[in-house]
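One chain comes next, on its own, written out as structure tokens in the form predicted on its own.
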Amino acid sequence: MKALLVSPPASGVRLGEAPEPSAGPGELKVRLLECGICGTDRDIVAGKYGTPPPGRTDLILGHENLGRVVEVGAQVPDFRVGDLVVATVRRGCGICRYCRANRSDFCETGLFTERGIKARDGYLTEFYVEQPEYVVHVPRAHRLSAVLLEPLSVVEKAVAEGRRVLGRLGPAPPGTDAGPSAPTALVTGTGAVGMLAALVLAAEGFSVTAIDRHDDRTPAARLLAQVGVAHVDVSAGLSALKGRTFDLIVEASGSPSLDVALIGLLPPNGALVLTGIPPEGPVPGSGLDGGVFRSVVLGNRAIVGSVNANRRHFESGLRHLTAFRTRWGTLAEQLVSRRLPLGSYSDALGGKAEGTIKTVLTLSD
């Protein structure tokens, strides 16, 4: 059967052939009708990066499937020949208490494999089997967008973690102003992630905003005005914003000097949540490297601030110091490494000597 092959690291793709294969027991077969195209297939031809599967050169592309059944094999009986599917891309590693869990998202070991970009082949061929674990049924209804389905998947994750760390403040206290009837959000860039997280914030209830490079006479900026969502050209900077900020910001451009920008785009309390992934190198003017915050998308890491505290923090604090007394003896005492008198404050602020954990000035004994 054909097959679009590339063989990373190598840059380039090709068409080529693959052998057909057959849904065995606990199997599916599925006719591959549509995939879509992203950054990440377009970087994998680049040769940035993927990886074929075990004692191959080459790995069958594609992860934005959407296809129809043609074989079940026996013991599967959940589904019917001629349904429409997707399938999931990651597969677990079967190690780490995530992926026993069937949240391979989360995986730890960073030994997942993922179709048509980590050590399993991908979509873009005439047919595929699965499991059926790693297929999802698609009414026919959404036969036209359904190949949106895995974009769609990795905004409704975005914005379900941004949310949760908005819920961090919890509800406004009673008699108190509740705030805006609305929140805010923006969203960097319309391609597909983008105009989905936009969709996917404004059926939430969001005042969204997002942003490109482009004029309001786009596809995308007159989509966007059908569904109430601002849409502004930042071809001149982030200045055309007028100095708005927002409670909550999904990047889907993965550019590292624009999600440096960003952050000084959040108001108090607010969230930013990268999915883009932005290419390592230096970002001019920030002194980071863009693999930090590539790091930061591929590994589900949360860059999230905080700073003071209130009473109930104290108390807890004082909760904590009796425990350490009580299984620890003197141990937190012992983080006061020097105490020096008011006049040596130079030397208390000149900088941390070496070995100290804690430094207090004291006026007196």
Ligand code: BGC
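On a predicted model such as this, the values are computed, not experimentally measured, just so you know. The term rigid core refers to the most C-alpha atoms you can superpose between the two forms while keeping them within 1.5 Å. Numbering follows the first chain given and starts at 1. Compared with the form predicted in complex with this ligand:
- Fitting the two forms on the rigid core leaves the C-alpha of residue 332 displaced by at least 2 angstroms between these two forms.
- In the core-superposed comparison between these two forms, the C-alpha atom of residue 42 has shifted by less than 2 angstroms.
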Second form
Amino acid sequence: MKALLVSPPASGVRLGEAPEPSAGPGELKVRLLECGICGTDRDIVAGKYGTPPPGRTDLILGHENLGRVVEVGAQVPDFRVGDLVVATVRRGCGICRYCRANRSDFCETGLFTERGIKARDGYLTEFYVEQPEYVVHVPRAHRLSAVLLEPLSVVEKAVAEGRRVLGRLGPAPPGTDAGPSAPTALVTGTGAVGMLAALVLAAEGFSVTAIDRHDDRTPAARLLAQVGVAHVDVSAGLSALKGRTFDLIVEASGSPSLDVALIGLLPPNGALVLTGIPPEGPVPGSGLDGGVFRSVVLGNRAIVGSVNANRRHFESGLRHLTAFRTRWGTLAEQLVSRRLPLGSYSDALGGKAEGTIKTVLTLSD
Ligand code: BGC
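Would you mind giving the form predicted in complex with this ligand, to go alongside the form predicted on its own above?
Following is the full complex, with the preceding chain placed first.
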């Protein structure tokens, strides 16, 4: 079968062949319908990230998957041929307490694997085989948006972590004002993760602002306007935010210099959740100052790293896709702005085309 192959740490990507798997007992075989492309995939293709499986030099790329079950192995009760499914990405180390409790997104050893990223083949191929515990059913109504479920799961976790931090103070002390009616949130970046974060936060009752380095004419800015999210162009700097602060900041741009600056946009007790994976190396022109970090401590500000997600985040993602549909119709589907056939992989992986939010490679109907 066809497979999109990479060989990190060497750069490059090629369409090759891989042996077609079959489902053993307790396994599902799934035909890939489509697979989203994100910054992680582009970093892997650039040779900056990713690891092939042990003893191999190549890795099948792809983790933002959507597929259809074509074979159900013996002793798999809850799946049928034809089911629409999304598989999770991370597989636990089997050693640490969190992996053993099915919370590999909090793995302590670092010995986890990730399909299409770290030591385990991904989904940019015609078929994959997986154990049902890592596979989530998708209602047919979400056929056109479910390829976003994996990035949405990452957002679900980030927002849940941020809300947990905001909730650490408990209810307003008796006899005091409960505070402003809607908590404020800032999302940095209007790629798929930023857009999904904006939708989740808006659906959860936050007053949301999203920033990027474009004016209001982009598809992202237009979609944000439809859901009542304020869009601010910060190409001339964060001063465009006019000194406002935000209770919860979800960073989705992966820029370390921005990460530092965002601390300054937190009120006391506010939370900054970083989801972007910045490159290693010095922060250009950052002028890093210990005072910044001191203010984090003295202001009880929280900076929360957040990576990956577990099954319950995928499940809450599905609930949000349903909520988005009820509230905003096909808006979530419109985040998938470019669908290309597998053969156009160079285009898809070459860089983020101007105005696109999510590029998806299609493998089957
Ligand atoms: C994926 C996550 C993964 C992370 C780090 C992201 O692009 O969506 O599932 O944990 O990369 O490898």
